[in-house]
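Read the single chain below, which is given as structure tokens and is the form predicted on its own.
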Amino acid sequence: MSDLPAEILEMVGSVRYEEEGEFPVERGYVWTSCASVENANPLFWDDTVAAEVTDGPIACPTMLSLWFRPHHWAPGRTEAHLPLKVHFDLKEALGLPEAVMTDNEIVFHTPVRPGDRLRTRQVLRSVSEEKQTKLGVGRFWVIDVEYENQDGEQVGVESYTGFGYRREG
């Protein structure tokens, strides 16, 4: 029997967060990825190598969670804009102050091209009994962040485990 409240509970397995990125995929953000790593793989820099292996231009599939990264700012934004908002709802309803991801695991899909507008939803695995660790007592979760292109192809599914804890004495 889980000591787990209700309302996380029913978290549990239910899609949350579905949102739209801030702007399209864009050639010039793959290219400052690439240079910024001395990526010099010429799938992402020259149109003849990627017509013939991927029919075309692709963005980094490493970049996946990049195009969800908020910016700082936005015209009319009257709050913060917060990656991974299941994490920070687990850590405000389970009492856990601190946290880490411990894990993270990317499956990739369908190729993300330039001029894409990708959308993704937020889906709790699991949240286990409390733990005690080197870090405190706490709880692991794992969170699905699932994602999906304009005409409804996954792209990507990046999966986080977390650990929130409270720190000892």
Partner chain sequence: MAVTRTDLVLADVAVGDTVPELRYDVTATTVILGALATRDSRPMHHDRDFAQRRNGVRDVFMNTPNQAAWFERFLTDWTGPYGRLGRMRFRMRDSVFPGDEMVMRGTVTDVATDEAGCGWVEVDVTMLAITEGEERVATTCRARVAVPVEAGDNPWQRRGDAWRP
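The term rigid core refers to the most C-alpha atoms you can superpose between the two forms while keeping them within 1.5 Å. Numbering follows the first chain given and starts at 1. For clarity, every value in this text was computed on a predicted model and none was experimentally measured. First, how it differs from the form predicted in complex with its partner chain.
In the core-superposed comparison between the two forms, residue 77 has its Cα shifted by at least 2 Å.
Now show the form predicted in complex with its partner chain, given that the preceding structure was the form predicted on its own.
There are no partners or other molecules in what follows, just the one chain.
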């Protein structure tokens, strides 16, 4: 029998935090991302190649999550807008102040293009029993983040495995 609080058990499998990104997909971030890893793929730098290969510019597939990273500050906002909110809900509800991500799977579908308005939603898939690791005592959890574009096409799904824990000592 699970030792998880009822509020956590209710979260498993339920869709949370459906939202639209705060800004449309834009090429400036694509170039910033490429520059950060010195990615010279002509798909992102040469419009002729982009037209030939992908019918026009696209965003780097691995940029999927950044379109939902909230602005660090916004007018009128009184509390931090956290990405992957389910992860932070779990930390708080389970009293686990520290957390790391241990596994991350991304499945890529329809390419993301400049100007797209993407939507996302989060689904908690599982929470483990308490475990002892070298970081401390805590729990592993798996959260799926689903992404779609303004036409309802799925553009990707990310699965995150997190470990929330208390440091020892």
